[in-house]
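As a starting point, one isolated chain is supplied in structure tokens, in the form predicted on its own.
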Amino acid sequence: MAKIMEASGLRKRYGAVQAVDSVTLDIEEGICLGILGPNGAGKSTTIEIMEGILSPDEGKVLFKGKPIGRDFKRKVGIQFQTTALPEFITVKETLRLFSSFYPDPRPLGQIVELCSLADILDRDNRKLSGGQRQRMLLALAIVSRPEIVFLDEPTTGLDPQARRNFWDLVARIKAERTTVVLTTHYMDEAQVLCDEVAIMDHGKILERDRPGKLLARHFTGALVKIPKGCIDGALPASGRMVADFLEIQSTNLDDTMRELLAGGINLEGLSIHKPDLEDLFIELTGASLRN
């Protein structure tokens, strides 16, 4: 697959502290990359600059094999973490007018039905909920017809059903081809909308693959927990007390289950947890993703 953005040796200081540090991605064309790291990490800063809003220190861009300039503003969508929206006017005004700064952007009709806008379009921007909000900013983002949009944190302070339907928005836009960056702290996001995900700490790139494929790499297994209540009689011997719940920790789900049945162990209320991207971060950095 053909390669829409290379960004090589990034490196950006402010004062004492280093940004982002030596950091490498190359990104295919139609591909959702998360990139992921807590509050610090050098995530905004790398999309940044990636973006062509920042400078760096030292590294270059290149977008389809060529240095950024003028012409790769027509061809990016951006969302940023706070947007201030004009006021007093309308979201189909904000809409047609941002329409208007771009030669040829997308038809009215086309980004009200893929933002799901139609309810909203006479409603003033100030009126506008943090979900029905995002949805506007997401709409703004993609009115150029862009080839690449990066979308910066774009779900934080969201409830959990304004969060899913955003990421039916941005399944929408994946399904046209268009390459998404995305940065984000939840782990569940990243795990349902992208691709790959690169794993950011203290400015650097720590791991980057697709997300089944990280987990495979770190972890084997799961792990088992049953309530002490359920427990009469030996613990098993691959087991352990931990507070008030026996934890297995399990390489062979079908050896495990046999064994608890076999010591006549209560399996009501046992819980199987499968390492996630929050347990490869933690172990990677000693940080949650939200930290």
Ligand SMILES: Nc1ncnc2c1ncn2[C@@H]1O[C@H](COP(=O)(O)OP(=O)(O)OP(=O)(O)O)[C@@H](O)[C@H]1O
Given for the second form:
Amino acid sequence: MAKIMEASGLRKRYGAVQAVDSVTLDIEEGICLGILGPNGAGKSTTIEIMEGILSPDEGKVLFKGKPIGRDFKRKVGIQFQTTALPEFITVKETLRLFSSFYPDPRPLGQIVELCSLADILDRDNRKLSGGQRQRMLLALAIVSRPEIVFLDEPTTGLDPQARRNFWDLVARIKAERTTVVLTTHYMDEAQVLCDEVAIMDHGKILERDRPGKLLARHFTGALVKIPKGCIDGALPASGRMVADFLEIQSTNLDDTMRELLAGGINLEGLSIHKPDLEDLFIELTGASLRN
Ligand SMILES: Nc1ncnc2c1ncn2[C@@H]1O[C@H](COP(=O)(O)OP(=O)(O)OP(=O)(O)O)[C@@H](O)[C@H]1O
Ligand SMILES: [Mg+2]
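Having seen the form predicted on its own, could you give me the form predicted in complex with the ligand?
Okay, now the whole complex, with that chain kicking things off.
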């Protein structure tokens, strides 16, 4: 499939902090790419360089094979991690205002429908709840019919239901073949929305692939975890310590349980689950994403 954006060799330093360190990332048209990583990993800095908001110290960014230029602004929709909305005007007035900035904006009705704004059109921007505000910011990001949308932690701080509602909106935008790049700290969000994920830490991309492929590369079978405190002898041969847990990748749970019992390990607190992106993140960085 065609690449809509290609970034290569991006570097950005702030004083002693190498915020982005040799990032190369290409994005196929129409996919949803998730960038995952702990606080300070360099996610926002990376996407702001790709958005053309920040200039890198080194490296280059191409949009459809050409360096990003003035017309790129019309092709890209951006939802920043933090944004101020104009005060003392309503949602509808704000949408009209932003529409007036573009030559061929989406019709208001379509935006309202896509982003589920019908109930709050007459509300003052200052009175929006967290979830309503995120819907509104997404609407503003897509007013111009962008070909690619960047969403920086769009669901941080939302309650579980509001997060799911937001996922539906992103799915609708994806269904229109708009390319979506989002950053998140939520593994379930990445699992549901993202065709591909890039895992970042300390300014570098550690791994990047389809979630299923990444998991298959790192895990086989079920993941058995036992808290550190339940082990007071030698580790079983099949296990190893990852963060504060003894972890065993088991393809035969009967055998694994027998091995643990024979080793005198206290099974209280044991958990068994299918490995997910959170486990992969801990495996790669030794820390939980939410830390
Ligand atoms: N304008 C700036 N001036 C100085 N340092 C900065 C600036 N912007 C980012 N940094 C530093 O660069 C590093 C990467 O920051 P960035 O905002 O890209 O991380 P992030 O992955 O988006 O984190 P979060 O999950 O907290 O949003 C951090 O150490 C941050 O403190
Ligand atoms: Mg950020």
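Everything numeric in this text was worked out from a predicted model, so none of it was measured. Positions refer to the first chain, counted from 1.
**Asked** Looking at the two rigid parts that move between the two forms, do Ala198 and Ser129 belong to the same one?
**Response** Taking the motion between the two forms as two rigid parts, Ser129 shares its part with Ala198.
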